[in-house]
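Only one chain is shown below, in structure tokens, and it's the form predicted on its own.
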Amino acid sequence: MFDSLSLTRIPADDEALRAPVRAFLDKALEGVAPEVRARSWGGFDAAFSRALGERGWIGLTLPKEYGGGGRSLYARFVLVEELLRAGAPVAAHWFADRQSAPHILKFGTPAQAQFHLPRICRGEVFFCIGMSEPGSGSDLASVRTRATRNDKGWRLDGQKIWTTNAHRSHYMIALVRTSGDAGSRQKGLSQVIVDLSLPGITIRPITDLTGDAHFCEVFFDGVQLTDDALIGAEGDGWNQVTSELAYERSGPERIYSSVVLLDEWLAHLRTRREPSQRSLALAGRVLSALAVLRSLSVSVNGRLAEGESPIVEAALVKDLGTTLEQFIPEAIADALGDDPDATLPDGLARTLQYVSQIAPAFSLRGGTREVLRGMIARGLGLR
């Protein structure tokens, strides 16, 4: 596995995208408080997403015939890295850009691609991902939500939970069971595109510890889907969804969730006449770990760019990345305790509070630590 994670460089023409994106973000986010920017891919701002769409920065890798930019995954890596570094509110278009649109392009019909992709690229429609269910968590093979064939297409019944921004999205790509039962595990699973405005759908936001409400539970009670709601082949949902997860688990978002806090803390250190040795050592430790993780993430991105599906490698990046993301707020809080008489900037204090509260979720979203380590062990031939 490790032979496949060789050092990979971002091509110069893709790296050149960084400057205009950074210039746009400097202006768009001027004056936005750090505790707001720290939410980044949890921050929902439809107008900001439409502004990105106007610049061609949603669907950057999609074919131009569907309104995309026709660029490489490296270009998208640069774009996403800059958005997260700045703490841009990207949640509105996030899942559609990262997963749903490439998924529809790969597995959907030409009609599905023609209908959905141009609107995604313009930032007009937003998608959520329906995977987790009550009682199954990240064990997707135990999905119980069922789509049953009828004379009008598919009848959908069941429940999803921890669905990010379902209450603000127009569509969901849901993993459902079209044959067998929960004991059938990976067999009999399929994916459907669900119009969330249809009758029979109830969406309830879940307020988290920070006071935000981006997670939702979604109920399907006899929802009638048309025949063309199925995406890909019936019964092939497991293979489809696992290839989708490589996009979800390997990107910069799995290493930069605490980066706004890190920047605020480093800015505070620069104002100190004599920062503590513990703080300086911590800064070096975090930045060196971040540099290695970024290289791993770029390498996995390179595998994806070559058309491969590095599922195990992506799981490794996410597990290591979320471990660092969770370490940063805890370590910064401890380091600040070395100088209890120092005046703490309000922005740093509020950002530390927010990131400390949300950090436990970093190792839950996109697959729990236990699931990821099981995948890595199998990839190493240990299970």
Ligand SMILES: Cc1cc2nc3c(=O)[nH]c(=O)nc-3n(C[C@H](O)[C@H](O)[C@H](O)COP(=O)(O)OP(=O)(O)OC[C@H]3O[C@@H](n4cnc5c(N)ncnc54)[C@H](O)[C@@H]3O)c2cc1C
Given for the second form:
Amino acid sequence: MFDSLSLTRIPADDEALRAPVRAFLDKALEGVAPEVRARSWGGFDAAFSRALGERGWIGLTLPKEYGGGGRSLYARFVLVEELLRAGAPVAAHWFADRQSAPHILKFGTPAQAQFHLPRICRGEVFFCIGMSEPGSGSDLASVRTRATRNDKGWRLDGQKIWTTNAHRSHYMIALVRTSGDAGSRQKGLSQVIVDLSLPGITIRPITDLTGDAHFCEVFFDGVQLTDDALIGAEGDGWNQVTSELAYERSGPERIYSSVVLLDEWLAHLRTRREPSQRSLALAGRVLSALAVLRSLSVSVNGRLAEGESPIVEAALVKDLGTTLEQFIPEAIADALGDDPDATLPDGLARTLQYVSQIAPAFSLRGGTREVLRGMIARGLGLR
Ligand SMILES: Cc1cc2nc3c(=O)[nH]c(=O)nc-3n(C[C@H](O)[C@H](O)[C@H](O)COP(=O)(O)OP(=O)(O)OC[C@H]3O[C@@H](n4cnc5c(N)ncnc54)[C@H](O)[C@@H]3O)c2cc1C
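Same protein, different condition: the form predicted on its own was shown, now please give the form predicted together with the ligand.
Below is the entire complex, every chain and molecule, led by the chain shown above.
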């Protein structure tokens, strides 16, 4: 029992990356309003991503021969933690850095890696993730978008939905059906890299509750892909996509979505002469929960670094993490009610409004809470 309670520590070499990243971010984000920083991995800023690329901070774990940093997953953990803590606008390069690039390295041909990875590392090209479709979100195995072989390669027809930043990305890695039909489920699925500038593609952004338009509907109407668009083996798309999701679910981004709000609130609390007991207790409760979650997230990172695939543990971190992320805005709004005479700083009010409105999405993106709990129950042998 105690073995599973031992802490994984970030090696000192990797921890050393924290100071230069923090110094860069302090300067780059100076004066940026908290409600803008609170968007962090929703914040799209191509110039900021290129600046990170110039410093070697995109593709940190990729081999140096492809323009990467050749560093460990721990180094990337430190980098990502600092980016999110500061509320840096990481959305442009985020998906390629986190999952598309490692995916291309793992399943792609040397030519695909040579073509895509150096440009990803320089922050020149951005990727989006084409998994969900209308009626195929949690039930991903039912996707209908089809790639049909022809003499020029593949003809792509169908529709994706909720594709984050499709309207601002250069490429999508799409899960498609290459044989069978929706009833064939996991069989007959493959993944293709789609150049989003090709004719026959229509991209329509969807505006969310906050007024931001970050995700999109994407329509494919007879899009002609070349032969080398296929990534990995034909028909192996399900296995590939499952391994991609382990990267998506375990990282620090699943615990820090409300951290800019938390910082703003703590700063406000420090200005009050007599903060309420409830506020102080809340601050302690949230910070201790965050400390435990962070340890869990570092441990999952350690398992990934060992080459394992801790799917259940990653699902646990995401479920506990998003629960805390959603609790923070609700609890802060309640606690502010204890101090009705305080003048709320504009930045705090706007950040609270934004985070409260976006919070329901925290437990949807990357797999819903209910679906993750089903996986956890299965992993524990309960179903
Ligand atoms: C902000 C945001 C960004 C996103 N970005 C992307 C992206 O870039 N690319 C992409 O492909 N997708 C993206 N998504 C889509 C996301 O992955 C899906 O919304 C999610 O998988 C749920 O699918 P759905 O919306 O079809 O809901 P449904 O699957 O229809 O689920 C509806 C409800 O039923 C519940 N439910 C469904 N099945 C079960 C079950 N078996 N057991 C118990 N409960 C169940 C769900 O938990 C949910 O509450 C994004 C979503 C959000 C909110």
